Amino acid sequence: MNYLPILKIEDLCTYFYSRSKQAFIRSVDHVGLQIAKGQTLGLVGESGSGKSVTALSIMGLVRGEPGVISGSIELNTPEGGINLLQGLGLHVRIHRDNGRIMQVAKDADAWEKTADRNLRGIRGKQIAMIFQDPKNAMNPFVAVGRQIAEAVRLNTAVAGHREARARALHWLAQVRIDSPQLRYHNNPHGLSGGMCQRAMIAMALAAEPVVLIADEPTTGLDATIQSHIVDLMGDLKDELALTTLLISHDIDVIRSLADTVAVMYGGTIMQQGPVQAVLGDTGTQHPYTAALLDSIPDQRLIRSKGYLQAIRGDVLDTMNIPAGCRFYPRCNKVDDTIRAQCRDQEPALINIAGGHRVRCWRFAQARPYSGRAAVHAMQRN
């Protein structure tokens, strides 16, 4: 199998400006990710950690001030590579203080024109997305079959209506939807949640994309339907060799479908690597990853009617990111040997074993502590 990255993200920053508080919301902050051909990368973390904004940044669906302001998103296809953020830096002036972005001046109109030009022929064709709420993502007044057929005509060499309809029926059958001929004529609100999600998956796959982004594909579905959707995506991954970025709160879904996983908190990556190393080996887990896993109820807890373990404190406000570790105020693994580092200096994302990286001072105690003067050198991936 070819393990060269199909999608490679480096130093991605997506900030938004709060006029009321006159501060930047650092939704995605120096994030780096990569996905190899045929692999699934799972992205997990609490709400507000930056997962969906990362996906929207890849798709070029972030607008507003300032939006995506730095980094690169490289897509490699058989036709060659392209940086989806190519040229955007020409329209942004960034003032940094000690490595942190403090002020941004952006020509929004020129930036959006360049972004749209970069993504022409990419968005929806080379990179497709399954959204959280398919009934709201699809046109409520147009039959789902016609919407899939339109995606075929827009993003493939198929131009005729008859052939596009045949391809739409093919994809409806591929996603195991019952009675494709009948469902072709149903509007989204005439379908159940599970069938609508299957139709959304069919529409995303109809363009035969290089990369598929699935943002919470099982959200809002009951447990049985969730299981069916997970089984479907697993089958499609095997049959079509899909390269997928899978975003989910459900760690069991990530375990079932992902080859590698990245754990996000406070807009940045806290841990990433092979799924078994990140979610299975308790000896090498970031304290945040361990806390997420501990908050999942198991059979023993249910039988004993015990209390769920919650992560203490509140999710980080990314307008007020501390100088030290972002998880430090909520961490229960801090001891006196690393307390000063955790409080004052953000750890680097260091490699601890073949492709397994962790951003935590517990795994970097051998590094010399030099206080705030080393923040800029250490905070970058």
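The term rigid core refers to the most C-alpha atoms you can superpose between the two forms while keeping them within 1.5 Å. Numbering follows the first chain given and starts at 1. Here the structure is a predicted model, which is why all the values come from computation and not from measurement. First, how it differs from the form predicted in complex with the partner chain.
- Comparing the forms between these two forms, the C-alpha position of H170 differs by less than 2 angstroms, with the core used for superposition.
- With the core held fixed between these two forms, R255 has its Cα displaced by under 2 Å.
- Remark: with the core as the superposition reference, the CA shift of R93 between these two forms reaches 2 Å or more.
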Contents of the next structure:
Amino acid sequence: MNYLPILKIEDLCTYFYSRSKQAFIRSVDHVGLQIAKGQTLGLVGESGSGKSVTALSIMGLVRGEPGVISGSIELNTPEGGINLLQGLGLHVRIHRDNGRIMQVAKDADAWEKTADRNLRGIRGKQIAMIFQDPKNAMNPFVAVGRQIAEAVRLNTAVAGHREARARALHWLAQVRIDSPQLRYHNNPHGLSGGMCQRAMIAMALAAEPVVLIADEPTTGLDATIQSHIVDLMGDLKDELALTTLLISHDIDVIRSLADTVAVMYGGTIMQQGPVQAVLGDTGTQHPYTAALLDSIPDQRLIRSKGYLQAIRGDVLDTMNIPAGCRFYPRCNKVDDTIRAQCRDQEPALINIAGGHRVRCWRFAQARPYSGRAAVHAMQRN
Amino acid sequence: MQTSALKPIARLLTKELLIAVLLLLGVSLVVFFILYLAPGNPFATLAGKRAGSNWHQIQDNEPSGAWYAQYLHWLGRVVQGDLGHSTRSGLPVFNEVIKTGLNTAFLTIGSILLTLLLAVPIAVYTARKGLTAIGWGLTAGSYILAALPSFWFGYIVIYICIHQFGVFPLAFGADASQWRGIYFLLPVLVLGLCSGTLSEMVRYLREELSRVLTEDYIRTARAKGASIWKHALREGFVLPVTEMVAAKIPFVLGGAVVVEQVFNWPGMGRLAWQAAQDRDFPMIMGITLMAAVFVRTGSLIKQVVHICVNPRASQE
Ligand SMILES: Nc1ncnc2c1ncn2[C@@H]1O[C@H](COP(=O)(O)OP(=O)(O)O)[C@@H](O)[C@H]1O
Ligand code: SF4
Ligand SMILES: [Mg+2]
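Requested next: the structure of the form predicted in complex with the partner chain (the form predicted on its own having been shown above).
Then the entire complex follows, led off by the chain already shown.
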């Protein structure tokens, strides 16, 4: 593996301020991720665990006045590295009183300006994004071909309309759309859901980005169409050596496409590492990951609804993160030896084998360590 | 888009034509019937001057008959392009209606443009910045202006003109050289500000634009580095503006009756007012038809714009 990660996120926090509750909604809470060149990182977790907000934070597209975004998001391209969050912290002051957040004073204009400056030439160009629900995520009033051509003109050296059109047709063919010449002129609503998602992928690829972010690219599509899109993305990954952040609540999708995976819960990473180690049959799963895997049969049913909540109990309310482990209220792997710790103290994300990290007291203890299977899995990898 | 829009537009035009014919028939029938029922003998006013006891007799010495027979008679002449003559002035209704109709079209279009000129910047500003102090002030201002009664505001404007500037806007029409003078802008100003349209326009445009700015495809536009305004233009601006203009034409026409009266503007509204007072039936009928054509034209333009913006809209 090439070890200068292209995208390196450290300690990312994206908090929304709730004025009425005088507290932060900690949608993303101290998240660290990295993606190496040509690799796909899968980000998996129940709905509401903060996956989309993570992606939007990278793109500088978080809406609704986040109270704070902090940490660093480093993009390393051949031209050098840049921190996309540089200087944002200067524009926010948080007034606390007795643990309550009384006020978040923010110079929104300056914040916006700094974020835009950081992202100039990066958003859309170096990092492109594919969204869920392509029919609404593409402009319903404009032919898809023209939208792709626009991405070409804005983000590549191709400036002429005619050449951009030719490139757009090329990308439509690249995503295996039949008769691109005809489809070029269709509005999103004139295409089927699967076609439309292909067009959206074409639009993202048309920018020839360094990093591709795909947020739930298969959610909401029919099962057969989902597998076609997964196949397409697999092919494109090989053909174009894409570096991808793939977000899905669908473990099967992640398993088919990702090289490494991060499991997110309540705004933070519970487990991360190579796909085989994290999602394989190794016995070294975080209790949350294990619960997700157990729920896969249900997941198949639930997939059509595009919403996952298959594990007993409620998704964490990130305004009231407990002192101990975030998963404690729902965890069925707590035993008496660790109960007090689980309840009172948040476990750290510790490395149990090369690049395989778990945030759980079961793995943090000096107890007989069951990481050997994981090591095997890594070697097979 | 250009070519794909042609077919739906052709289809729309045929449909609209049909609707327009039915509408004109319906409206004229209703108005005719109301006139027939109008209290007091509507023909009495002129009875002293001319012989006859119904309006066709007055004009054409036609035999009287049941109201529907009279209606059919009127309709038969309209189909041949003859709207009859004013019972008051004796002038041909068609010419009068066209002449005053153009003046009124001028007034309403001018005032709607003025309303847009004010409403659009306020709406865009507040949609973009939220209700800041300035945005709030502008919005409140537009509500206050729109709430002013146009006759009252009209008289205030005239009063100011006479007493502050020593000019007489009422002199309009007396002197052809004043056609292009400031006088002609005053009624446009009053109608544009006070027809009640301004505040609604601001509110509707702002709501639509704000809504569109939160749409998924606008986020996508940002994600690909494109201008969100360019992508929001069609749904967030062109559609609501045409929607509003078409919806407001009847109200502005209503407002024009008052403003034309106040400013002595030789438009259809003033003519309608006079015709109603004189019970000048052929004229009232002619104006009725013309007003219906106005309103329908607004709606037609709106629909054509909709099709051009979104060719599929007409098919769904
Ligand atoms: N603009 C916002 N304001 C307040 N809370 C938000 C906002 N966007 C997302 N959240 C909250 O952040 C949490 C994570 O959301 P999200 O990242 O969309 O989850 P998912 O993992 O399903 O993509 C959710 O609880 C959501 O309610
Ligand atoms: S730390 Fe405790 S509560 Fe949390 S996942 Fe591990 S066993 Fe469960
Ligand atoms: Mg999501």
